[in-house]
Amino acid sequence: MIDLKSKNIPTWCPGCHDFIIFACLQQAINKKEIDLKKLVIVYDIGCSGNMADFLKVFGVHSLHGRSIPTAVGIKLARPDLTVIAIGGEGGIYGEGMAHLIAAARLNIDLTVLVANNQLYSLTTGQTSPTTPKGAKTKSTPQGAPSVPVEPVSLVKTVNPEASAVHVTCLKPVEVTEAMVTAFGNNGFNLVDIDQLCVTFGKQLNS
């Protein structure tokens, strides 16, 4: 098994589930041998955005919301790479929402896994597209008033070919097995994965 991990001490908070992902996807990378001369992973924000510094791959730290384009950019100018978009669900279903839609309808040989915990944790826990409508937070003390986005019902409307799972990091197995099928597909492949934020999570309990 290659030791993807750079010398980078991951900056998480204690009990994250970003870690789970982090290691599920090392797994999977690994259990697909893809070749990493011939891997890219593009970072959006947020948390799980900072694993740009703590893998030892071919990377692009994005700007928020925009993974999936530039993503979407270097498979079509290099159609011979393995290319993931790795995000939170804020700006991959906030800001990225236009983006994700447009590559779920070209279909294109793309995975995007999605670190889904209901908040803007990295801002410290305002409403996310999939907070649960009634939800106390720091941003909608009365409750949210939004119906929360459903990514995989979502997905497979604008493009019944697509593939769009979605997984929790209560198992980590499923996670890995997850991201290998995605890595082996044809066309598009959304991994959504549910966690919990330690840190401001309790607030989806209000």
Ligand SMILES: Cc1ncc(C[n+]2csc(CCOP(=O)(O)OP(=O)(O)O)c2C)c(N)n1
Second form
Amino acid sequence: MIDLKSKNIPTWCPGCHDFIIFACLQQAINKKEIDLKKLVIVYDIGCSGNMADFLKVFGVHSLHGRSIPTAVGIKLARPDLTVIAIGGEGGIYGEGMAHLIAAARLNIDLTVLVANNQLYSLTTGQTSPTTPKGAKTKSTPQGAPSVPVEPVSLVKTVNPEASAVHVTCLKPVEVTEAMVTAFGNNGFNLVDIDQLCVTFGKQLNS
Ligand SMILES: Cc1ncc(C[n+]2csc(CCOP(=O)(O)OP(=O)(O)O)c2C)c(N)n1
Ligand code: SF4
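Could you output the structure for the form predicted together with the named molecule, given that the previous block was the form predicted on its own?
Let's see the whole complex now, leading with the same chain.
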């Protein structure tokens, strides 16, 4: 197995499920034997996006909500590359939602990995598009007012040919397998990953 860790020690809180996604992603890249010279990972802004500093692969640390258009641009310019976007649900289902829909509808050949902790965690735990209705967060002390978005159904609705799956960090083998499958598919792939934020999200039972 090729060591994909950079020299930087991860700064995530002890126990954060981002460590699991980090490990699964390294395993999946190795299992799929992706040519590292032809791999680009685009990171969103957020705790999950901080993986940009911890992985030793080519990549772009993009803007909040803009990892998908950055990834789409790379793929259109260099179709020979394997392109992965990774970010939190705040970036990808909130500010970046229109980009998710556009890339899925166009069936752009890339994989979007979402660390879905139901919160804006880097900014200390505000409600996000997947926070359960009624859940108390820093910005919704009386309970979140809206029903959460359903990303897998949403992607399948705008493009039935696209691949969209939901997995959880509580089952890391399934997370790795979902990534391996997505990397092998042509077309658009969403892997929505339940990821517990141990610091701000214990009340959410994710
Ligand atoms: C354009 C823009 N809007 C907002 C922010 C502030 N911001 C930085 S991280 C973040 C929340 C990230 O939440 P999420 O995408 O769910 O990732 P997590 O930290 O939970 O992994 C926000 C709102 C920003 N940096 N740029
Ligand atoms: S704030 Fe939450 S998501 Fe961010 S590193 Fe800490 S536990 Fe992980």
